[in-house]
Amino acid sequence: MLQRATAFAPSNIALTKYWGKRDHTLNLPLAPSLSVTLSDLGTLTVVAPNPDLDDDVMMVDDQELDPAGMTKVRRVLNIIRQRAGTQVKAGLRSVNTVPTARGLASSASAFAALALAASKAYGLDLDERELSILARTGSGSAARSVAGGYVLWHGGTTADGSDSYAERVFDAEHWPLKILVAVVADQKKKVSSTLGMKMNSAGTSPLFDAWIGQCQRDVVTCQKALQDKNMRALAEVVEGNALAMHATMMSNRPPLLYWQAPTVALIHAVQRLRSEGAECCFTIDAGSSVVVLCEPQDARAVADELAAVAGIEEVLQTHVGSGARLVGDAV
């Protein structure tokens, strides 16, 4: 049965990073990763199958999606249509509540929302593991946006990716941290995560192999810090992992540098705040913006300090949230 369906999926921020693929078509990672799900920052997507359409069409924030984006969207839709036994095209519309192209995993929420809404629209009833694998075919990190709370994405070993999926390891209530997103002003990244990862995986960075090995170890250390709700231990592994990822990018030839001057200022601000007693730590995805995790009692003071850094457009405040979900039509 074909029907209109709407889904919201949250963005997620990697605590130990996904940066390096063993298969670029299936978006299979070289190492597992851990992430935290954001509560209200993400993507709302409507999928409406329509027999009168000659091709799929999609609007994102009132702009028609570019051809490269549509190629990825059709990849997901075609998998769904094959399983549903239909070739009916669809009209799609998405609205983002997370800034795009800022290193805040907007593609993760976009493809997780697409996977859930489209599977429902075409009459499929997929479990969380199946949805995670489906979302991953559009964007690797989307595998983690299906689940909520603190999420582990298994790297897997099979060639077809059937064992590379994400699952919740701790729910949001286990450690209800506040999450602050310091958005660097007017600095949309010029090199996408997909292209940057492909460049960095080409082997010109002398640090890349060591980086992948470090990720394997950091997942274990990070999961223990989350289990113990130990901010100091979490800061050591999460900040170290983020800096190591960016070090591999910077040592690439040609170098890949996402940071801006405010990025460095934010790093210093968070480390100073922690030395003064604030329970907080930072991470940085493939972009210039900085995400800070902190205990609720410290959130206001930390947010004020981040907002005072020159070159910061805004500081978004959210918390650990639930995963992708179907909602009533609102787009």
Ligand code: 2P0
Contents of the next structure:
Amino acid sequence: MLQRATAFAPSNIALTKYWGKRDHTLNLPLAPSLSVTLSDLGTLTVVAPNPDLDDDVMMVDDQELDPAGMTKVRRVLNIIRQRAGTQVKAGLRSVNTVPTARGLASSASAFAALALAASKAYGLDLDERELSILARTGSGSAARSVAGGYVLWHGGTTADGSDSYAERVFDAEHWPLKILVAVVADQKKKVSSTLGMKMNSAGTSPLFDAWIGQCQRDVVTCQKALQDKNMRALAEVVEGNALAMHATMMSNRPPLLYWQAPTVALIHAVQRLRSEGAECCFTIDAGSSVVVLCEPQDARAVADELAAVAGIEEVLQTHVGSGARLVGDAV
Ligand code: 2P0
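Right, the form predicted alone is done; let's see the coordinates for the form predicted in complex with this ligand.
Full complex below, order starting with the chain above.
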């Protein structure tokens, strides 16, 4: 049965990163990664199958989605239609609650919301593993936005990606950390993660193979730090992993340098705060903004310190949350 369906999916922040693919079409990673799901920052998407449409059409924040984005959306929709045994196209509408260009990727939440809403709209009843695999074919990091809490994305070994999916390893209540996003004002158009990974995976960084090996070890160390709720251990692996990813990017030829001066100032600020007793650590994605994980009792003081760093536009505050879910129509 075809029906209109709406889903919300949260964004996620990698604690150990996905940066390198073994398959660029299926978004199969060279290593596993671990992430934390954000509570309220994400994407709300409505999918309405419509036999009168000649083609799929999608509005994102009231603008028609660009052709490159539409290609990825169709890839996900076509898998669903094939399984549902229909050719009917759909009208889609999406609203991001992640402020755009604020250092949080919207593709993770966007494709997780699409996978859930579209599978429901076309009458499929998929479990979390199937949804994660479906979301991954739109954008790799979206595999991790289906589940809530602390999430492990298995790299997998099969060529078809059937064993490359994400699942929750600890729920949000296990360690209810606060998450602060220090947004760095950045005028430069950045290289997209998809393109950056392609450039980096092509083998011109002398560090790339070592980086992938480190990721395999860091996932294990990170999961233990999460299990023990040990911020010192978490800081060592999370900060080390992010810095190793950026070292790999920077040592590519041509180099990928995402940092701005305030990025470095934020790194020093977080390390100083921790040396003074604050329970916090940072990570940085393919951009200049810095994300800080923090024990609740330290969040206010840490946020104030981050906001005082020169060149910071704002500090967003959120916490660990639950995964993608169906909601009543709202957009
Ligand atoms: C991550 N990033 O693990 C890493 C850290 C960026 C840096 O996942 O090509 O937008 O769509 O699979 O998912 C961003 O990569 O790339 C990303 P595609 P995606 O969060």
